[in-house]
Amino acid sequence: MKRFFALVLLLALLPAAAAETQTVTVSQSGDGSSYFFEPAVLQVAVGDTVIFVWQNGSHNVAQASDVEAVSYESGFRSGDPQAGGNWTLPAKYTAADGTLEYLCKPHVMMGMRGSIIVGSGAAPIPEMALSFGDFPWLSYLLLLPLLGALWCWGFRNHPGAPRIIALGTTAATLLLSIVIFMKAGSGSGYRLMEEYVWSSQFGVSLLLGVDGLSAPMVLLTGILGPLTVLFAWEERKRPALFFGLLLVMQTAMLGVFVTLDYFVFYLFWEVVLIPMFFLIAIWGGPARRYAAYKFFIYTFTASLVMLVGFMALYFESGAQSFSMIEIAKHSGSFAPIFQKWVFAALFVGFAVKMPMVPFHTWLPDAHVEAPTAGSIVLAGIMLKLGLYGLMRAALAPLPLGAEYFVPVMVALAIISIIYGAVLSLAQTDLKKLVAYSSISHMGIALLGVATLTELGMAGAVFMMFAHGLLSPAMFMIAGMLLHQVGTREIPKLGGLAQKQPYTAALVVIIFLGSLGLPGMAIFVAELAVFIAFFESHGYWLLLPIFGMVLTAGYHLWALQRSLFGPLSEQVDVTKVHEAPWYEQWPMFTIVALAILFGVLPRLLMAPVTVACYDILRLMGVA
């Protein structure tokens, strides 16, 4: 028996005597020309302890982001400077495979900095949850809105058909976008995951997955569909072609939303462009060529750069793989200075469909010209596709790039919101106001993204699914005036609130919606996004802040001049009357569901926040 508690004993100690005391110096030369610490890189086994010892100077212990930086973020700190005495790493530093860069902060621009290479040296890479369904909902997802459109393109000898024919496919994609989104859940990982391989000499597969970040998006795009539709009712030029193209196009979007294949996922981003290129070109207003063309050089343009970074990321990864699973699990092999350029060139890719100011100058003319339901699609769901990319392709295998990129994020976030206000304040043209405010409020999305936290996170997803729904029903707003007095210009308008009251309530619910009126979704996002940003940046908030000021100017301003006020004399009134029900009914249902999740934001934000964790974790971050 007593062998038996001597063995026991023996195991039970074992770990802690294979664990060992490591030493470093914390040290400077005695004529203050040289600051160290000895050794600068020191290897140690997972669990074992490790301790500075100050020997000569005032000095401190603090984990720095990489190998670069110059001052302490986050992670370990032995606290003010200090001259002798030692100080004990906390174990959990040591717990798990991982390198730990830091420096102490008096002498860091000595050069007096050091590295710990925990185990391998690796950090471990979270396993993600994978969850494959049972039915293939997914491939349903995008077949459908393919199946329609080649419907719509056999009935083009009906003028009739085509538009009855995208209403029932959207409604019935809307519906599979609802059980896709309530079958997502809130849980961490992926659902409903189908793949099937197209080339496995090249590692190209159509993996089809969703999370708390694509779920909220595929239901967006279920709604805009139908409603999409009806407000484009009585289209009479070439209906066929016309609903053919916003199907395939509903598609599209819908791949980019649920493609967890980096090459897959560019050939998706690449068709979106096509059906928009034609929307414009053959439904649009006097320019509209030149703004199609204009838009489609821009978006291809950046593509292209943004399919150098994923071939980039395919060969340094040597997963033999495109999946964006397979490649995040290699992103602690990537060197930073790798990081940095390959983010930098997806950042580009991105931010030109965003669009960010300076790469913004192709939406206002695109809008402009574009037909209303051409818009609709427009800010609804395809600005939205710059910042999911860049939320689910380039933060996780490129978290050191991210992280760098955050001051240039953030300066672009602010410039953007502040001169989208701005322009948006000197504009006559309703439809220009509006898409001049879209390049301000994703702004506050990209804003959300750049600090890098969940709540922030959370915010720019639940601002593109908000804005998404409510600058969708501005330029329906927009399409309904010129049906009704032939013009947008805001100074040729006036009490039309005396001709069509109930039209107008819905557009003043509409406007203040937009503005971020509490109560309302928009106002939500705008919250998390400013909570999260004073939390990592402080009183910089105040920039944004000002840009939500000019933000609830020209909203108001609009509303006032377009409504209000005695009726215009500069066009013909007469004739004005309550939007017909297939305008009506779109933005009533916006208005509907803008109030939902704004006063119930935990539907949106509970699977949004888990898939954001999950992002960040992938990052190292959380």
Second form
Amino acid sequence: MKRFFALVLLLALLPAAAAETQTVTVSQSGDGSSYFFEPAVLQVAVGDTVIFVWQNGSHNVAQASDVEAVSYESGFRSGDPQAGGNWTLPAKYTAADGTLEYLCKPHVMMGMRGSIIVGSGAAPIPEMALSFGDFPWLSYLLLLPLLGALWCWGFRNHPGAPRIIALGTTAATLLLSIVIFMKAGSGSGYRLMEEYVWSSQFGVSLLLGVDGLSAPMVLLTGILGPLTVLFAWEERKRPALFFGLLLVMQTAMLGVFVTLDYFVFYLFWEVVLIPMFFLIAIWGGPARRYAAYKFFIYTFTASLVMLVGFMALYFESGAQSFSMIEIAKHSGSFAPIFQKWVFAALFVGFAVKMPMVPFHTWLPDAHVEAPTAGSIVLAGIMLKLGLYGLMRAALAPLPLGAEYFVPVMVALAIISIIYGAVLSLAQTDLKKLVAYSSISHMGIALLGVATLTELGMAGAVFMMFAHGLLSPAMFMIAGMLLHQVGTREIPKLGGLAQKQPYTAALVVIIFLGSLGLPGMAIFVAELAVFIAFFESHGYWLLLPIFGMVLTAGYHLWALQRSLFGPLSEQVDVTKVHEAPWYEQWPMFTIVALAILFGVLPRLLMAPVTVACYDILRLMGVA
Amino acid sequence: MAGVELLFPEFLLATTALLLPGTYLLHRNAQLCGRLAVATLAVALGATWLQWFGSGAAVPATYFGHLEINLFSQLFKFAFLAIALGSGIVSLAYLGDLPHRPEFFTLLLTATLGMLIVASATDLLTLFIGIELAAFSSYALVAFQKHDDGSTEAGAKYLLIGAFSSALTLYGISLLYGLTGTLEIAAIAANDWGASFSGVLFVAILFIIGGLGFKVAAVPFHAWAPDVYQGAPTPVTAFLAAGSKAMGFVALLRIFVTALGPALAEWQMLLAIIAVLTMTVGNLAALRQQDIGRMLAYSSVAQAGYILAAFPVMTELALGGAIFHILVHAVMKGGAFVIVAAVGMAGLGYTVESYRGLAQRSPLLALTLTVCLLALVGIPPFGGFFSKFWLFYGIFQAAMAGQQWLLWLVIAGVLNSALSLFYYLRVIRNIYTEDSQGEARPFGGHTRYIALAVLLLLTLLIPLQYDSILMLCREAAASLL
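I have the form predicted alone already, so could you send the form predicted in complex with the partner chain?
The complete assembly is shown below, putting the previous chain first.
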């Protein structure tokens, strides 16, 4: 009896144990009305052999990248179309879990395609293309502003020198960042990589690299550098320290964007806080101490939660490496519950930085009190760190966690869009209005990420870039008004356009760009995000669209009250004149760039889309 | 006896300590005595460095079963000598022309000698003698400014509580001796405690924690620290905060990790609770302090809590991180107190408000103090971040690997780090955002060099070389386990 059962068991297990041979018929109907592989979807176990047998007509078998591809790019191929015979699929293609798509080249348009699901069908983690550069561009990018900062400090006894040094350094950094943006190109994978081992026992290294996600951010940081310095041209209070801190900050932010190692990422992430704290605390407005405190403590606490998340990723992956590339490869082994917790921890760190309602309360204080240059950096680049971090550090290793939190992200994003817009509508201080509008705009970007689609994420990155250009311009306007009129209170202003027609024209264009005028960059981003959101969530789209109506409302209302109408009598307008060159030129540059990227979004969309597709591939969604 | 040359620093210190009073009687030159003491410390430091790196890895050498020179002891001997050297240099200027300076430096040398003995002691009695030698010398050091009420009060408090805690420690040691019949740490470690809870052992542990908890200022034995740190001459405070505290941890590591490691179950939860209490109470109390000495004292209590959190974990990485943090803490806290001493010497006062506009008075001191304080919070890229990160990661690793309740230690540590930012930022804000009311004041040349050294250590050397330093600390921790 025992033997009998053993035999039955053996027979039952035999198919699983031995590799089987499966056959796919390659054929067409006699009248040529249909062309097919039979079976079209073949399920095989790992290690099985697949043989294609030709019956009727002249065909070939060629791998396709996905179910929609119509051409053969790489992979397996039976050769030129042939009539009759058979061909065996090379064994390496059935050696691991995955889905293989293939087609017949002459007849793909007639729908002659098939797929083989190997094992459980889960696609293997794709290998990202890594290319190490022959010149350490990124190291120079990080070093240059730092050297400039030291140089500024060296000239602390010459009040006129630091600004020139800072302008020179940021201009050189801008050139470097343009070169890097060009070299990063729009291919898949990381470019210009460099690796300097820091700790061999723990696998910490200064791993640098750019892809389509970080290159635009590097470019944005580069562009804003000289503009910030120009706008702070007349800074008289401890200029060496001021420009030195701006430069240190630039290095730290660039560091966040180009590093691919969790440990170093956290390092740069925190270093950003220190110069910003001093910029607000020393050069800020009347309540600067409170604002600087709140900013530092809020973001530091959130980052600590994020740090514990990084520890968990490092421990759980078992890779003995902090490299984001390595850890993402282990995402398959992370349990769903683990992914949820860690994603939550990382999301707290990133959401405070973005900032999303209800973690946003530090932002208006920090913005209102910060000097204009600080606000430019804060709104232009620092707010982008949160979303960038989310896409770079959280999505790829934690796909299940991200999917679990999609409803939360969507809800927070929509609340931020509407709540930010409503609060903007209620503000009388122009700077506070812009601060709340940032919350609203970053909500749109988060909405794009939360769709977890290529288009939505690309729209989010585009929004980061576009908002990174236009919101600094808005802060420049607020700073300029404070200089000239002595107040930013919108109700006290009025009719300024009469006194400064050219500047007013710039202001109008910037306001329209910021509210999403077609032809300027923010419109492209909003459109992309909304299309993607409509595809994934349907008519929920009406909620963010309603937010857009409010956005248009507060922009236009503020514009109308401050620039047009009768000349205000509540403030001294005798000194109002055209903005000086160092204020006009930065604004003009930004307008020009916003129009450029609004008219030719492809410049940015091409690399960004590829990078977002890469992330989705790593997540196993695409 | 093989390897006797490894004891050269100890012999040198003992000899100079004996010769110093004689030198003063012959030459009547107090400044000379001070310089001689500092030179001795420098030579001893250099000798330790050469023995450590010159002869490759230090060969473990034992002397009569009481002392053992190994990697762990070399590491801490080096640290103690460096701390003593730093506070010696500052004292040269700080003491000015107070009477009895030769005695001050003699006591500094004997205190350092006691610490060196603790670093390499392998039996509990030698350990205790080392602790007492260091303690008795520092009682007098604390009360050195005998015409200053604060200093004498601090000295009296330190003496009374110190004597009490020494008695507790000794009683705990005697109970351990009664239980095991030996004083040798290795033999105690080899003792089979069995699986059941031993009441007597627990009482012995309580006494030892009570005694040594005083040294490291762990809650609830921390009450002396603010008064003493505030009242003592500031170079002595630096010496206590950096050196004496590290010595307490060395003793704790020897006794708990090595000797009582097998009886982990008896004290694990107890030390975990003390660690969380210590960091929380320290930080909460520091929030409201106006005197910078008291604030740094409470911050020192909090840091002791972070370090104690590694004890219940008992893994090589966590203990290595703790040792790393002990060393880095000595640099951060010592550096901060050196600057406090300089600011006090310049007649600016000892409150948080005295630091208004320090950035205009002396950019270097301002920058160094800022870096020290940010490093104490654990903000990158300064040295304190690396030690704290790996300390907490060590605990986190153990928590993920099985003992999940240890996660609470990580959470408490992280929350406390965020909390501590508050009071450090208050000082930093005063340094940079306020205008100084007075004119520029001269700061002593010695202080500037020490400040520069601390600055370079915290911003360059430790961050860039943390891998190899941590490797050393892990090896030292492995030699304990």
